[in-house]
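This document starts with one chain, in the form predicted on its own, laid out as structure tokens.
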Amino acid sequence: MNSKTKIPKVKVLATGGTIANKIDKDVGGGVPTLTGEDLIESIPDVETLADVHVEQVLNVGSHLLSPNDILKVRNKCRESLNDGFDGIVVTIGTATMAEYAYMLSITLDTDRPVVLTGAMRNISLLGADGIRNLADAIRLAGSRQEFNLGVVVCMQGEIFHPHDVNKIHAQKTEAFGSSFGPLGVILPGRIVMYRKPLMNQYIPVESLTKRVEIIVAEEGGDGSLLDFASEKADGLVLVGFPPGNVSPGMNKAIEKALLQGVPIVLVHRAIGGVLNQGFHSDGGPEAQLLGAGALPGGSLTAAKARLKLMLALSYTQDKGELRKLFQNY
């Protein structure tokens, strides 16, 4: 690096996950023993990548993180950006990384890079991938190229948009993917971008006040579980058959809940593709549901749609505003 080039300033917010784990023989598995500082010290020549500052926010597996914990992480991101950091890295467990990346992306209004990364294999195991992923994330967070990335996921040398990234394998180190493909890749000495992140949205929420549950459409389902959930929750996410259909019994239960004023977001259970809105041989039951007032989930997974509906309902209960938040997103 040219001595006249100002080295980027990057904040690492550590929350735990496999990247922070070591094998504890007494426990019989990995436990979160590594701090963010430990991880940074493991990166060779890290000072050539960025001026790195570390803050330990939590040190737990991501399955133990609640949406309110992620709002706290969001607040830490805000503080760091206000303090002048060029970019942020959030180390987090991979179990819920994709969903929480999406939640951060729609609650953090910035185009500076906020990069989520972690590991599939902890440092005690052969083929541990955490340090490489963290080094890539720091490089991306400190990049001075005008990518206007905002929140992204960086794993396995690839950069993913939080809207469409998913964990697609439970064990492989190449565990993340998207039906739309990565935004770009991290190569030795350079970052190559394939496409720009266009699916960006901001919902100004400071706290979560609403409960949302997920109901999965069943073959021949009578809708009784949906009836029960609609009495307990402030909103529901319905996972239909691709591209958004449900059984006749569930259709009646959905229409009943909508008439009672329960917001319902409709998604489908296929790995890829967007929710259909009427182009179907038998008239499009998904179009009937949307016409009855269900909100379109687009290409979101059920887990991401749930977080979004929790945020949306914490922001507004106006039906028109809710539809605007979900239409085309």
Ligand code: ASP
Second form
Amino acid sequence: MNSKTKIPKVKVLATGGTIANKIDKDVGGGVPTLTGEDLIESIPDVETLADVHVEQVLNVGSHLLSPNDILKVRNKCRESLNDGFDGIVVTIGTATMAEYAYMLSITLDTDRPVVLTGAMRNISLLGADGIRNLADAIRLAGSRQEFNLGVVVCMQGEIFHPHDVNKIHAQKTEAFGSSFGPLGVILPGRIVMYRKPLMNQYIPVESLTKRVEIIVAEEGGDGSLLDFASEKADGLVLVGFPPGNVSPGMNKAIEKALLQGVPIVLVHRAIGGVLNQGFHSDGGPEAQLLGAGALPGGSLTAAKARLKLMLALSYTQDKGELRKLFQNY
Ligand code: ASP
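Hand over the structure of the form predicted together with the named molecule; the form predicted on its own is what we had up.
Then the entire complex follows, led off by the chain already shown.
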């Protein structure tokens, strides 16, 4: 976009999800039927929002997308940004939207808007939300010069930072939220931005080479599953009791794995708040684990911390570098 009066050029990368589904009575449920082009054609006066170019990357439910597929989407985003698009919309299923938005945000070095959106109700259902969400996302993607956003999620008229957005409901159309709140809102006539994203990070990775597994702290857990996982994986994410500690058995297993050199990221299972670093008078078991070399997962969910550790380990094996990547996030 060369001047304020010129219409923005927006790329839509379509990958599937409920936004692309129609109910097929023979199958008895939603089937990915609609292409990105079909969706764009359903938006009234879309040409007044942006000069939209569509690329169909895939057409599948987001549970079928792998982290490697998302690196391919990242590459398509890069190409489109290099080709001069003002912003990008990625349509994707909501099941893994928050996690893959985060993955895109830390593998794409841009301040142009890359907006992930989708739908909770497919187009065959009353109250279908996909076309509205897509129209909002296109408007946001065309707002480059105003907001310098980078990757965000846009659902139900709200704009979320990928670091802290989560799918918080399995059925409601208001399915996305953040304990830090939205960055802004999309109103009928304008976009209002309340906050600017600061939690931005870039890990330059071209391919994923490492296996990371998630282990969840169990009340009274003896740590045997953790022992098993630390033999198999290149790294682990440990989901502690909020604000981040674990049972004595699991504590021992973590210490053992750390001594063996297995990178472990600690997170906690509450939906809000940051991993504790020094709350208890003795420092607390989680602080001791961090002292023993565990990496702090900050306020990331386990799923996002896993994707981040997969990327981080594909980028570097150096313990100091890994610590830097996790310390302040
Ligand atoms: N199953 C869908 C998916 O692809 C759910 C959705 O899009 O809402 O994630």
